[in-house]
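Single chain ahead, by itself, as structure tokens, in the form predicted alone.
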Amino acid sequence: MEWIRESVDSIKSIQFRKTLSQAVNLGLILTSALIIWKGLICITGSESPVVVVLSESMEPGFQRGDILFLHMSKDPIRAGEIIVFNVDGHDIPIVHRVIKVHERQDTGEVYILTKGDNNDKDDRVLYAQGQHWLQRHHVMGRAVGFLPYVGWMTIIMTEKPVIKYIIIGALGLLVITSKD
């Protein structure tokens, strides 16, 4: 009987080590993702180096679901560039083209006006109440590259949270039941 009890204790010990190993691996994956994200922030100079286009306002240049790669340099912003900006009071950044840039000679402040390629009018209706121009601190970055349609999974999970929970649950179940 002693032999059976030792065998059961040995199996329990292996299961504990296996579970602990899986937890450590999951922690390493999450930590690596965070390090990569923070590294991209440092390299690009943008608070969000990757964004997903959420609307049709930039068609035909960018489609809904395209992923944009951003970079923020000290170079002056010029008309014709595509920028991503935040507006006070809105949580979601906007991807639009710069149509006018004004620089005050006395202070060096830059005022920017944007418009979506697929929109009829400029973006002043999107800006905060009483705001007619964007300033440099509103700009998150300039679009320097894109991957078409790769961001659709993000859009689907945002619009249908149930799908997000199903995917997270399935991945969690996969990690728990994996034999490795």
Second form
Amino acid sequence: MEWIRESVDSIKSIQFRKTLSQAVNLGLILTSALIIWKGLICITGSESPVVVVLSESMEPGFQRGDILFLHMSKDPIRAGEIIVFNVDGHDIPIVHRVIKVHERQDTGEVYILTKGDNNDKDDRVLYAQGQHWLQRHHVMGRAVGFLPYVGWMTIIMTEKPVIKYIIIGALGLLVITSKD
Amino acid sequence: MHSFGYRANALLTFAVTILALMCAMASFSDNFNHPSPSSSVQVLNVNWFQKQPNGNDEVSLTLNISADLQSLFTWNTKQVFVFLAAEYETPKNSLNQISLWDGIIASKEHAKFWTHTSNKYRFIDQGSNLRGKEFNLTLHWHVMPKTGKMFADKLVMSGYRLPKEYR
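Switch from the form predicted alone, shown above, to the form predicted together with the partner chain and output its structure.
What follows is the whole complex; the chain from before opens it.
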């Protein structure tokens, strides 16, 4: 009877090791995704280094679902650059082009006016009440690179959360049931 | 080890890798293009020139813009955004950049153009410094790629001195 108990124990320990290694694997995937994201934040200096274009205001340059890579550096902001900014009282960042810049002689503070390429009017109507200019602290970064279509997945997932749960569930199931 | 899932996964990973590599190569190939654009701008007329009730100077100009930006286009170019900016310095501001006109060029065929226009965006100073002020006219362009890195450059052109009196 001794050998039966031993073999049962060994099987039990194998099962335990397997679950443990799967858990570690899952943890590795999650942490490496986190490392890449945080690393990008450090390299680009922007708190959200990748954004998905949500509106048609920059067509035909940027379409809905395109993704933009942002960079935030100490370099001064100049007319023509495409910046991502937050307006007080709105939580969705806006991607538009700078059309006017005034830079103060003494403080170096900048006053920026933006406009979407596809819009007829400049962005004063989007700014907070009584706000005429954007300043440095509104700017989250400037667009430096561009990749088409990749952001569609995010748009679909935010607009139809069911799909998000199905995908997460399926992936989770795959990770748990997969045997190497 | 050779289940359907694994094969599908390997194929997908490979396809995505190749696609990413192709995008990177397309973007990289833009570095081999050395464009030589040319342009000229003339201020034909000062339509009106006045001080707003809030104390800021505003001027309206008639411009004649011609440019040849064909050499900016490569196979990875989606569009070129081009704009004309007035740039000047005032005692208060070390730099003022005001876009006067802009346009989107979608293809190489339209990259050699000529236009006669008044300023599309209002030319308003932050203050009252425009009388007799000399400013630079600069043509800027931003090349938007089909994928990858965006490029920008500019061409500083002839300056213009505004009249000494409002009109």
